[in-house]
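What follows is a single chain, given as structure tokens, in the form predicted alone.
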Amino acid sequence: MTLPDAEVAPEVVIEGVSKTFAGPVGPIEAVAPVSLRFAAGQTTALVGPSGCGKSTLLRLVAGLEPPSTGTISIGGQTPDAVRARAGLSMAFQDPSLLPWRSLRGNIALALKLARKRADPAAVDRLIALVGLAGFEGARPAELSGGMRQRAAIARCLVTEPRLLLLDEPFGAVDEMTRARLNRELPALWQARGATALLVTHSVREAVLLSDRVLVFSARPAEVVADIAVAFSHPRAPDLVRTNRFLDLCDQVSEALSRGETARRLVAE
């Protein structure tokens, strides 16, 4: 049976896209012209120096910023059209929870805004999965920064989007919780075959979670390496101790160094 468009993981196609912002002393080029194709159902990690334009690229794909040049297609549709029918979801670095709603209410609101059926059981399952069982009725002010970030991740996943955009989603949580979320959360979108783009500063996380790692230079973002990650899913916890995993981490780290060096030489 062929699934309706809303149920099919989309391919994301970026053609000649750049982004320039107005700055106090002139234009600031955040993303240099780039053409990329993200395969349907794959998880791609975007890594690069802070401020290089990774998050900007994610916002362009989400339709939250218009590109200065070029086009973006998500399953043959514009980002605005996909977002309008709740075909994508994005987890930001800032949790942005509504302070007057409970934890459960913030997550359930995502279903309402997406015009999907209320599912209290699914909301509570996600709350438990991100380690917040017992805090369902708590307001954001009663939660730590890491707890609020976990709530934002649950809110992003509850609508079961076919395109998932994750901007440093685990950056505010402690190392033990981050390791657990790395193990357990990817199965939620991988089981549905969703397409996912993940911005992270962790080389280890990028290799562990993704099928492909794109390494960007310092701003304006240009791709300096495109590295395939050929491990099958789900990934065993001991994978991180294997030579193949460590070799891939080394490749990503070396590409990051090359990108920073190239940009520094151009600036000089």
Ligand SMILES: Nc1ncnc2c1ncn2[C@@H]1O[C@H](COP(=O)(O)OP(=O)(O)OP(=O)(O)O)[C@@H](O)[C@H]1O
Contents of the next structure:
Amino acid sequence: MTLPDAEVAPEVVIEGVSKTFAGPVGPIEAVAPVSLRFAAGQTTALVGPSGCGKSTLLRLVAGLEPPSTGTISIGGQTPDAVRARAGLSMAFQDPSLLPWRSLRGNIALALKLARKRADPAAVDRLIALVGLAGFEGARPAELSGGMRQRAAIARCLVTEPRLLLLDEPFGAVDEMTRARLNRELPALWQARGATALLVTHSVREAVLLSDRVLVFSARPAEVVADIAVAFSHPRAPDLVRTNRFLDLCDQVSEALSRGETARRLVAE
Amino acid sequence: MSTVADLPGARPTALARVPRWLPGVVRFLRLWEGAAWWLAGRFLLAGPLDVIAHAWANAGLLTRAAAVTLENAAWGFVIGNLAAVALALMALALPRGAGVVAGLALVVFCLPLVATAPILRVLYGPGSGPQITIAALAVYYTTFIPLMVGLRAAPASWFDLIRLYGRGGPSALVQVRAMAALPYLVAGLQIAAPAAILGAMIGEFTGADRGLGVLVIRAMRGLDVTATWTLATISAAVAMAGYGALGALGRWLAPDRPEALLTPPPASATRLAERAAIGALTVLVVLLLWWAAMELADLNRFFAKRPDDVWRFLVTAPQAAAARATLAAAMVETLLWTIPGYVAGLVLGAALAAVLTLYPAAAGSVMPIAVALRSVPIVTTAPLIVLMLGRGATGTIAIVAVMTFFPALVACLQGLRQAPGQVLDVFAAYAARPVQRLLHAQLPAMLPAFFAAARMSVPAAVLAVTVAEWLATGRGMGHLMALSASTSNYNMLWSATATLAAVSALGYAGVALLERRALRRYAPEQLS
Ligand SMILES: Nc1ncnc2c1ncn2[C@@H]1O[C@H](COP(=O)(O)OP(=O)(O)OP(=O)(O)O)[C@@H](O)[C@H]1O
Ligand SMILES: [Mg+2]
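Give me the form predicted together with the named molecule now, not the form predicted alone.
Every chain and every other molecule in the complex is listed next, the one we just looked at coming first.
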């Protein structure tokens, strides 16, 4: 069986892209001109200090904001064209669940908007996978912050997109659940060979989930380090205790602090 | 968490709600009966027992009249609210024209119903056309405003979600805007229910042959105290029932109500020049629509005056100076009694709300009574106030004050509840005194609701004063319009209508300006 074009994980190419917002005290350059290439089927972790423009970069890739300069191509198409056929999905930093819909209703909405058939059993399986079984009928207001975030992840995954943009998807999730989600969720997109961009503040998570870690400096951000993570998927639970893993974590942490220092020197 | 729990009206459970009404109502009835005894023989007040006896004796007549009024009000309610929804969608579809649509809606809302009613009577002839139209005119604005807020009340990220899957405006409207606006719509509809009854009764005042309004006029002309009180009680009960029914429907449709109902379409950050341009454009559109409506319907120029007729009558005709003088004198008379009543009502409402916040237990029982009394149409209160306070300044000012008092009280009580829980928790953590909490956390949170009420009260106050002048005092614009209508002086009637609408719209704009100033100073976070 040949997959239709839309079903192939896309390569994402960003060329000379920047984004400037009109702030109250003059323009804010949220993303300085940057060129990046994200290989098809790879998961890339983006780490960097708060406010360096990670969320903005993801919104640019999703086509939710037009870039001020440069071009973005997703498998040779524009973000708008990809969105128009629901070829990508994003988990926002803030869960953005619709308060009048139940958990199940919120997840089903994504399928409806993507013009995909809702398979109730599949939706419920996904809900169980993010640990929310028993809350299918609950309204977002009845869920905790971490539960809402997990609901948003489920909503992002349910349409089985070939490009996933995950903006700190586990930020408000407790440590235990986070560890379990780190183990179980990546398989959902990596087994299908989807391309993923994952923003996270956790160095460990970045290394554990990705094939590549990009470290940004403070705003206007530059890429301080581009670190390949050459472990095969799925990753064994005891990987995190290996020296190679810890070594990579050190590299990322070191690059993060290097980015901070570089900026501070520029500022002075 | 106790801070939040003992605020006024912290959501009562359904169980606690029902009995809370009862003692209040019983106390009210006893006070009323007591007052009637005390004032017996002075022809001011009929007690509940007299009212019941009168209602019983005239049950057939009253039921038929109430049914007619209800039917007209229901039609007006439906038509007016459909118009509100259409207008709001139009403003949404034409973001650039939204300012003009809102301005147009405001000017139409500012048309003094007391003048519109006789004009409509001439246009429609006999029948229930005017009543239904007036009822529709009385309701659409209080639905339009919250709807405009509700349709924009959703956070940007919800729209991002829709766009994420390649969907656009229509999906956003169905999945996000309509649902986010539903509680606002329901709140608007609830306020519209008593307003529709008010409108229908005003329509009936002008030459209808059936309905509660007709009986009210008859009772007032005949100085029949018992009948006046009976009719007031019945129409108040009908209005409150409508309010309650819509409230129940709303709770069922949209259990998550917005906390503040009419909180501003926040004075947008547009510049003065831009606002002036929108204002000028609105005036132009109004004049154009007025002229076009008359021409297209091919209405007789004798009673359907065009803008240029008014211009001629007030500016270029030989007797223009005399006409202007008459109009100005009436306007001054009206304003002299409107402004004190308006200010008094607002200030008393806000002050009572603030005081009640310091005594949460009392606030809990006042809120439902205030909400109930807010729904009593002014056409039923006005005759009672005139009976008790006379046809002079006191009575008229009191009528205006009552008209603005209850909306201000209810809005302010709701506004005071807006103070964010976390902020109140901070005050609680420092064991701040209730007065400090009121001054620093709750009053700033109350301001937007207060000003929303103040804005909406401008046309309401004009309506109240013109009704009073028309029915009772025989002075001012209300009297001038009634007189012009009965003497077929249509030039004067249209001129008075246009002037009064312009003055109310300007008053509204003036309050909006004050609102922006005050919010910028005391609650800048409330301005978007
Ligand atoms: N819509 C906007 N208007 C104006 N400025 C914006 C807007 N969105 C983002 N910014 C600015 O752009 C910069 C980058 O924001 P962004 O949200 O991309 O940061 P981030 O890296 O995701 O931070 P965090 O890790 O805290 O989520 C910030 O300085 C922010 O103030
Ligand atoms: Mg971010």
